[in-house]
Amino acid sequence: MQAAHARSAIPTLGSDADPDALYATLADAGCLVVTDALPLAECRRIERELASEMDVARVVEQDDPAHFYPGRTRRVIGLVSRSETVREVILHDLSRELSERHLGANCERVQLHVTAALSIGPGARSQVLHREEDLFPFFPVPRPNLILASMWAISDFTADNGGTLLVPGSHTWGAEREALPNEVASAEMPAGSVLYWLGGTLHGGGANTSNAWRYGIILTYSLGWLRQEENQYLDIPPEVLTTLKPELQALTGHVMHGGLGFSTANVAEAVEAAAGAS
């Protein structure tokens, strides 16, 4: 029988907390809510910039409980090309600091892994608990540090409206260890907050039993030598890529990582030169 000794509370700190304390808390619990990380005006600007895409996003009404992605949810990816404000959030100092601390020792440069806008609607079921790193089964669980994930609250997150479910401490568990109901916590945070979790932490979207849609932006970061879950090379057209800040060009993977990623494409050479000059 499994011991019910894991922590069930998600720690919360303010954005003005010391970076050492932020990462120490995140590394210990495997997850962390940071409040007041994004001005509400920027949350509303993201909504406006993505409105046309979100309005036409397909919503599955007849949900298949066996499907990994629950129905009653709007999803839009490729956010680098769709939102100038999200581009700035990707480069947020806090995310850069925490990703470097978590991943920097295992790679020459960190890269952007996934971008997605997620709006969970009333009646959506909870998602099966999983790890961001499950796409890399070559490493035994618990795996080395591969991914850092973040969810930015564009609207308030509550237990009732589908706030992300996490299992604090599960990043240290072996593959055979399953979460007990009292070990699963719901991320409750006001708009403008950000939830971070390690790639080995069990998590999933929560069930929305409210009458309102819950809106968040997920941005994840990975080791620069891993295959990105979202194909940034296809999702960012060359005409958009060349307009990005050099640090974002590099973060999306358009510069070489050691001997990986050489190309004859002129745009790749331009990006490499811009990154070297920055």
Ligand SMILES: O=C(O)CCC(=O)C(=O)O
The other form holds:
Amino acid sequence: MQAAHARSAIPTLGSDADPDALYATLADAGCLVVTDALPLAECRRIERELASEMDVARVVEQDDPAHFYPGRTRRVIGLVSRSETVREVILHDLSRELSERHLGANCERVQLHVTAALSIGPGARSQVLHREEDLFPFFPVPRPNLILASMWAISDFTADNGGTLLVPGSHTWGAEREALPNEVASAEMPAGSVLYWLGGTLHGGGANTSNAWRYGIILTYSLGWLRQEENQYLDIPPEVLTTLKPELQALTGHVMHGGLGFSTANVAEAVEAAAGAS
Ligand SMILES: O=C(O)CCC(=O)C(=O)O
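Switching from the form predicted alone: structure of the form predicted together with this ligand?
Below is the whole assembly, all chains and molecules, this chain first.
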């Protein structure tokens, strides 16, 4: 009787909601839309900062249905070194609060896991439903808390322009349970909203049957001792690293986690040296 458990609504709260309510809702449904989280001026600034990369991002016109990433989409990664505004969004209080609540008990410090600008174009198919934590198959599903994901709406997200598909409640399911069509919901949210989902929640990009591109920034966070999905050590050049706020250097993994991550390079010294040289 899987259908009896169906609950396809994605809860929505305002960014002024109490943090206890925000996390309790997210932990219960496995996903949550928070409205009015980012001023529209910042959405436009992100678009401008990433425009030169997005404009030349390769768009695969001939979709391969077996491919994890659908065709007719644009994807730009390595956002820490590409957008100053995204750097601020990575450090947004809401994300820090929710990632700390979701992951804090299992690590000394949360880290940045993935950054990407994702634009879904007209005619793109939906993506296969997956869990962010599937890259850690060594734990049985449902896994311990490893990841928290966020998708910042730079454009409006609708059911027909590729709004992210989610399966509320699927973070508690075993591996054998597949989502029924009526259990899948589209994240519909105006630009400036943010969608959060847990690493165990089934999700994927939606199909775009509209005429416009859907534009979002995905930022995910993981336990500080896990291997990051995106290699921040290679994607952030030293001359950018030394300009980052100390909390962002820590979040990108450039500070030791307990006894993990020692190196002959020491960021604190590098920052001091850079300051002295200017
Ligand atoms: O674009 C989206 O809404 C979700 C993208 C996603 O889940 C992915 O690329 O893995």
